[in-house]
Each structure stands twice: as C-alpha cells, then as structure tokens.
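This document opens with one chain alone, in structure tokens, the form predicted alone.
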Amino acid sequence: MSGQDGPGLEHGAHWRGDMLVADSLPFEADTGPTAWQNALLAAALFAVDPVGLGGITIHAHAGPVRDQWQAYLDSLWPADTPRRLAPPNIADDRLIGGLDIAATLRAGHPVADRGLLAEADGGFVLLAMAERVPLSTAARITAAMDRGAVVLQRDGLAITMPTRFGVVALDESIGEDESPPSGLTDRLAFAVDLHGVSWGEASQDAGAPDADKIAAARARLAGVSVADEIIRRLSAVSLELGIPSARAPFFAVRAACAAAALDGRDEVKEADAVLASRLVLAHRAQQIPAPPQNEESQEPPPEPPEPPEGQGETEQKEAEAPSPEDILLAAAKAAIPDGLLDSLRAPNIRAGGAAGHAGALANAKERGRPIGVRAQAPRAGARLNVIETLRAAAPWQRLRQSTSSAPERRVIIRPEDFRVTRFKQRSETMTIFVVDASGSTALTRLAEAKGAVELLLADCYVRRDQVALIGFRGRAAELLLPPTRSLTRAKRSLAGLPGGGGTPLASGLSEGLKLAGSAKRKGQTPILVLLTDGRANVALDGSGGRQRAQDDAQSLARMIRAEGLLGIVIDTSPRAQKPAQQLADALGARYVPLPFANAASVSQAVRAVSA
C-alpha cells in the first residue's frame, strides 16, 4: 500500500498508510493505532475478560510511561478487586500457600495459610521483573491458571483452593538472552512494548475506554456470539504466521469477543477480528507468510468475453478487493516490527540467543539462588532454614508437649525437623578455541580467533568467563593460550603465533577434550569452538594419510559428543565444505559457515551458542 489513505472496506476496516485499521473501535478510525494506544486497548480487553485472555506481557523499564499504563489498568477494575504483587524470588509458601506457623502453634494442629495465587481470585497478579522468574515459579502460576485452582499438598496439608485470575508480567529484560518463561507468556494473550512511547504521548488523554464501559462490556461478554467463519479465518492466519501454539487462535477469538462487547455489540464483526489479529497474533509470528505466486510465470488465462457496459468495472473492483483472510493477515503483518521481519528472513544461528554467556546451573552449598529446602542436619557448608524448620516442627507440638519431660518448653525441635536451604548458581564458562593453523590461510584464521578471544575477554569480568586457545598444525596440537580471563595476558600470549603445515584435526580435538574435561572437573561449563574446514590429513599418532586422519577425527568427535559438551564448528573455507558439516554432526555441534569470518562475527556466533 502507498502512504496515502486507502479506500474503505465493507468488512469494517480501512487502510491508513501501510496500516489496516478497524472503523468502530477506539483510536482506529481517527489516528490509527500507535504503540501506546495498542497498550491501552490491550489493557481494556484484558479488563473485560481477564481469565479468558490470561494476561499481558509489558516490555518496558520502570518509569513514568509504565506507571501511567499501570494506573490506567488499575482504573478499569472495581476498587475491591484483588491485586497482588509477586516479586521474582517469591517463596513457594507465599505463592501457593502453606502452613501458618503462628496459627498452628496456637491451635496445636495444622492451619493452612492462603497463598498469593488464591488471594488473587477474581483479580490479577502483577509479576515484577518477569524475566527473572524461575521456571519452577512460572510452572506453579501456569498450573493454577490451567486448573482454576491451587492444589496445596505440603506440610501435611492437602487442600484445593479455587482461584481464577489474570497475570500482568512486567518484562524489564535488556538482551535477547533474557525473557520471561515461554510457558508463562504463551498463556498471556497480549504482549505490548512501551520502549518507544514518550511521556508526552502517554500523558495525553487518548480517549481510551473507562471503567463504566468496561463494566458494561463484562456484563455483555457472555452473550457475544462469533461466527464459525471468523474462527476459521483467525485459525488460518495463525497457521500462515507459523504460530505453533494452539492457544493463539483461541486467544484471538476471545479478544474479538471482548472487542465486540466493548463496542456494545452482541456479535463479532470483521473489525473485531482485525483488532484481535493485530494484538494477539502479530507478536507471536514465527515466519513471514509466503508471498503470492509470480503471475508472470504462469500461463495467461484465456481472454474473457466482452462484458456488458458498466458490468466490467464492478467485477474488476470485486476481484481487486482483499479477501477476509488477507485483511486479517495484513493487520498482523502491519503490527510486526520491521526488525523482527528482517531477523526472520536471516539465517537463524540459534533461536532465542544472541548475546551474553551463561554457564550451566549447578548445585551450591552457601551461595547462589535459593531453589528450595531439604531435610538435613545442619553441618559445615549447609545453611539452616529456621522458618522451614519451625514449619516442620509446628504440627507436632501438642503431641510432643504431652510426652516431653520438659513440657515448659514452648517449642520442641527434634533433629528430624531441621531443614537446610538448597542453592544453585551459574558456573563459570570456559570457551576453548580449537583453531586450524595449517596451510596458507592459517594466519588469517589465527587472526580471526585472536580477535574473537579479545572481544570475549573484554567483558568477561561481569560474566565470570575464561577463554583458552588451542592451535593444531604440522604433526600435533598445541595449547597456545592457557585458560585465562586476563585480556592483557591473552594479548601478550597471542602475539606472533606460528602457522602452516599439515592438519592434525584429531590431535586438536583430543587437546580440546582434555582441556574441557579439566574445566568440568573444576565445576566450569566448557564450550568448544572449532575454526576449520574439516579436511584432516594427519592422524592422531602424527602419521600421514587422509582417510585415517578423518577416521580419527570422527572418533574423537563422537567421544566429545558423548561427554555432552557444547560446541560450534565455524567453517572458514571459501565455500561450505561437507567434511566440516560431517564433523559438526559427529560432535552434535552447531555448524556455522563463515567464509568471510571476522573477529566480530566469530565472537557473535560463539555468544549465540553459549547464551
């Protein structure tokens, strides 16, 4: 479409510039939807049907714009609506409930304490810093959303507490390696990005629906009907966009029903489906819809008979009018950011990761993220959890008081009551470059590896990373840079590295395996990065022979795969080589052809794999 306003459509929508807008909903007919107006519409639709739509993910940092949006959302709900703020590190007993220690000690029998999810019944949960929510917490929230109840089975309790609530997830993530758990966001119909919204835009009266309209829409929602044809179209558009979740078309239908109720109607129209397609389906798109077939390559249709005067123009207009599916698809495509479309067109090195390093989570005794408690006597290296210890002892106090030789003691703690806190923390990451330094291109490859090492080390202080470099040429491999996180040491060691000679690939893999094994024994997470074309000609024992050298390399690669090591093979040959792909397959590693690799692209590929 051009940048001018297009003609109106009989489906209740019209073109404005490159945007398809609905005629009968707030904002749409006058100015076209902006990010801020989309955010207000999502808040209004969520307030109409909080349980059916699940909730909203808000991508924004703390600030006046987000505060303004939250104030608008709060204004749409009755004053007595439960609103519960859940921090990312919320404990299980606060989230799903548990034993009320004080009441249990007073009563002498287990007394349950309602958790936050049960308290939010009829309202919504505001999930702060959703990108830091542990998977276990997200699983408990989504289980309660799916069941419509919290099932509490702990501390000697077995209770089911009905609850129906929505979730507003505040996503403050910075890099692409941070994001709320996908299992949670999949259950939230909307995702709104406020990063590009200015305070001047957010502070204006945008004419969004108020609390009275929301209340009327809630009362009308149960009577709204939707035609099967609209459900089919929304499902078809979801498939066109490659959305894998079956919840997406379901949410789109619910959003269309909420939009119709908000507009005072009892039947869903095309304009409601347009809005639902834009707000629910666009941000879930996984692929670009296939372009229409090139008509020039097809056989031209036979010449039609000459129509009566005046009939031809009418039929031409009908033929040029977009189909209902095209309208919904155009609405979704118009809401997809250009950058996202570009990234979908480009080869994807690794979905969901582009920057940053993260070592594997490992158990720790005293430091890291608390992940629960276990029954264990407190000893060296363990941290006693006093609250959980009291929780374990509380139900037995009346019985123990009656049998104790010292009944004057207010609380009797026995060894089996002790609970210690379990921790997990991310281990250090060691990136091991194994570089083919043979042949005429050796100096170029080494220069790329050296540049990538320096880039990765530049910010290793905040990621607890180490980097090592192994070069293989001539008859064997050599450790050129021992594991280090010192940029100065790396630069000094990497200066003037030699190159040329045969390709002892198996020896390089063997040295890499040894170094990775040493890193694992230290509790680190090793990552192997191979820069090679995969064409070995020196066997593991230093003898010549291409076939034996390839066999040895394949055997070492399978051993590395059996160790479960992360890896990446960067093919630096001018054209993608089959031996390098076979090596990556044997390693179970990602294959990245970078014929014109430079330090930045190598570093980016490594970060994508290790994120």
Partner chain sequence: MAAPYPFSAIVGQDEMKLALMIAAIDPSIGGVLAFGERGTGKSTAVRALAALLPPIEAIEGCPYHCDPAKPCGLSEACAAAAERGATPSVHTISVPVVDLPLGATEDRIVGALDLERALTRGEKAFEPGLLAYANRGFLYIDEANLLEDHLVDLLLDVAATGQNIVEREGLSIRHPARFVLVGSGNPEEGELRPQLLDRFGLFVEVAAPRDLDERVQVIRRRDAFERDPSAFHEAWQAEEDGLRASIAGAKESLNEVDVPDEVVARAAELCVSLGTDGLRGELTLIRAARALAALEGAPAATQDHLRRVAPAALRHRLRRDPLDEAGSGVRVDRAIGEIFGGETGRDAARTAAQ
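Beyond the form predicted alone, can we have the form predicted together with the partner chain?
Here you get just the chain by itself.
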C-alpha cells in the first residue's frame, strides 16, 4: 500500500524533506526547515530504526529545550523500552559489566553484573556530557555497537552478552577544542544543533510523528525498498561533500528508508533522499562542492523536487529543473551551518581538526599504569581490588569455614586478604608548540621551523606525551592542533600552516598560557616551545604598532614566568637576534638559536627542559 491512506503523516508535507519549506513556512520560503524541526525528525527516524541508524548527537546546553527534545524522544518508544543514562566517567564494570561483588560474596561463587550496554538491549543509551567521554569509553561502546554484543573478559569472567542499542550523545561542548570522540559520532547517523532554538519554538507542537506512527513505521521498515539510483545519488553527494567515511552514505540510505516507512510508503522517493542528505550528510561535510555556475549569488534555496501530492506534474519544469543530485546536494548544503562553511573556506583550518579529540586528553590519566597488586588494607586513595582479594581468600575457605563461628557466611575474608591495585604515578607532559608563521619568519625559516617541530613531535610521541600546536600570524593566534597523541594529526596540521602577515606574538603567548592552564588543571605538566624571531608587530588586540606589540608580548611573557611554566625559545631569525633572546629572558626560558641548532640538538634542548 502506498501514499495516501497508510499510517502516514497527517501533515505529510511537513515531514517530506523540502516540501516542508513550501507548506509550513510560506513567508520564509528560503529558510528551510528549522533546527527544531530537524531535531524532531531525527528523533523520529532514529526511533524507527535505532540499530540501523546508530543514534544522534544532540549539540545543546542542558536546559528546557533539550529536555523538551528528550521528552519527545522518550514518547516515541514503548513504555518498557530500556533507557540507560551513562555519565562520561562511567567505570568499566558498570559500562560493560564485571563482577557483582555483593552477589558473589552472597553466593560464594562469581556472579556477573551485566553492565549498562547489555541492559540497554532493545532501547537506547543516553550519553551525558558526551564531549567529555574518554576515547577508551567511546571505543567500548562502539565495539558493542559493531558486534551487536558486549564481549567481556574481566575479573575472571568471560561472557558474551548480545545487545542491540542506539546511542543518544548529549554534546554540551562550547569551544572548538571539545567534541565527542569522532569514532563514536561517526557511528551515529544524525547530529542536530539546538543552540539556536528558542523555548517558544520548542514548546509548540510541531505536528511531529507520535509513538503510534513510529510503531507502524517500524513494522513497515523491513519491506521498504530503495532503488539503485537513489543509493548512487546519495553516495555521489557524500563524495562531493568530501566525506571519507563509508558509513555516511549507508546511514543516508537507511535514513531514507526510515523516512519512507514513516510516510507509510514501501519505496524510497526522492523526497526521502533529500531529507536524508540534509539530516545525515550535511553535518559531515568536509568540503564545499564546486558551485554549479555563478559564484557570487547566495546559495539558491533548494528546489522542491516534486509537488507534495501529484505524481505526474514533475515534467513540466524539466528544462530548468536541477538534476536529482543537485537537489540532494542543495539540501545538504542548505543544512550546513554558516560557521562550518566559513571555517572550511579558510585555507588554514582543517575541517577534521574540530572532531573527536576531547576524549584523548581525558583518557590520559586513566592510562596511568597499573603495575600489579599489593597486600594492603584499602586506605584513602587506594582502590580495593575485589577480585584479587577474593582470590587471596579463596584457598583458605575450607579451613576458615571449619573454625568459624559464623557458618552461614559463604566467603570469609580476613584483613590479610585485602589487595589493592598499585599504579605507577607518572605525570604526563603536554608540549605546546607556539609557532610564528608571520611574514618575517615565513620567508626565511618556516620550513626549517616545521622540520624542527616534527622532530620534536616524534620525540614527544616516543615518550607518549601529548602535543598541541598554536600558530600565530596576521592578526591573531589560533589553536591548530588541540592536545593529542596522534602524530598523524599533528603532522597534518603543521603541513597546513601557511606563512605570511604580521607577528601577533602576544596573542600566541596568550593562547599558549591558556592551554598550559588547562593542562595544569588536568594534572599534566605543560612545556611551552616557542619558535619565533621575537619581532612582534601586532598587539594583543589585533592592532598594529611595534612598540605596543612588544610591550604586550613582554607583559604576557612575565605572566607566563609568574605561572612557573617551563619554556624554551627557539630563535628562527637568520642570525641570532636580540628580540628572541629578550623574550627568552622575560619568560625565564632556555634560548636556542636555530641557525646553530640542527634539529637534533633542538630536540635535545627540549628534552633537557622537560626532564
């Protein structure tokens, strides 16, 4: 059965891709569906096919708008659907399962605790503050999504627990140096942004599908067919948008199927594909496809691919009608946020840089190396290792049972059985490179400076330290590489560092100071490595003027010194110069002139500072 009388939508047109434009917003025909409508639609499609679509990243602050969205999402699922809320610091034994201590002691033999991912089978996991989820936690979740099961090998337990769940990642990130791990978001079909949504808009009933329609669509989903041509177009659009992941077009196809099912159809139509490219592909865009003809005009509003009801009227405008692929592309392009397009237009920012790094740093402390167990009563700071404690007690149970006055106790633990896990304390270093890419450096030494940085990076990598990269040129400094342990990413952002322009040295120092502060708060030891000729000519506020620029740089240098930060200044001027030397003095940093320092001795100098 198709179209008009199925369990489709009463306001069908509202929920058919860009048809929504024409119907519901007659006075603002070129604004497209609002973020709120997109968010509701994503929730509905996700509820139709939670496992196939993986989930949703909701970019929003905690508050009534997000609550409203969550309430809508909740309303779409049967009452007995498991919903599990996972905090970002969730421990492994709660996430993937482990030994149930109380039950084990009661029973006298190991009893497993299922863990949240297994409990969420058939429902979904809400990931709170997803931008703070460590990489390791994200990887455990995605492994379970990929396998359709949690594979547990811990605490003496070896269990495989089948589970299929969707994930809703609540992303509250603010700055560009935070975001949920990209390994996770890559497996979630949708990403919606609620930041611009007003409470007034969110509190209105937008006529979105309800639980009954979702249930009907779920039943219909398996029978929905999709033509090769549509798969082909969605794949082509994802290639044009420079999306590397093969999951993206797959999700787009699934989303189109879910949309068709939601509309009570058994076949995917053009409008479903338009909708899918808007909801699945747009936010993944890595590049802007070449504009069709005239560049100076604004992005054209996406043409409605076909009238809402009629089937036969499509041919009439054939001459100027855009090709089907252009329609999908236009839909995706219209949904790409302005800021994203701007950042993609700027040649010096890598689009991939904004994704998936917050986890890497949070992860650092948890990788403190456990170096075995020790017989010791758990005191403040020491964690009892229950399984090892039980193992220590186990061989004595027969003996103890026979002498014990409390025979009903299944396992008798004595103080000498207590075991705690020992961790090797190691303070991690974060090396922050602050690289001068201004005209004065670029012309002469930028390539060499890059070479030195790469050597240093390789060295940091061997020591498994984190690195971050700040570049400054023109009017301001910018964070080119948020803290990471990935040499690949570091090299890439270095390669994309162009030279030229003024020397906003103070701005570079200020960014370095900021980053060093956040490293300290995480318990890391920051080291600032400055590569510059020291000749500032842009002040902190971005205005020109050598004197003010130098003054700003000097006062920031003193602030850095006051913070007690370790530093090193590598002079990149053709001949050793006063300004860089003075900067090093103000910073209380080691001074290394690059002309005399081959890359190896530079890296030695840095090692000496950090040792």
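Numbering follows the first chain given and starts at 1. Definition used throughout: the rigid core is the maximal C-alpha set that superposes within 1.5 Å between two forms. Predicted model only: the values in this text are computed from it and were never measured.
- With the core held fixed, residue 165 shows a CA shift below 2 Å between these two forms.
- Superposed on the core, the two forms barely differ at residue 146: its CA moves less than 2 Å between these two forms.
- Relative to the superposed rigid core, residue 505 undergoes a CA displacement of at least 2 Å between these two forms.
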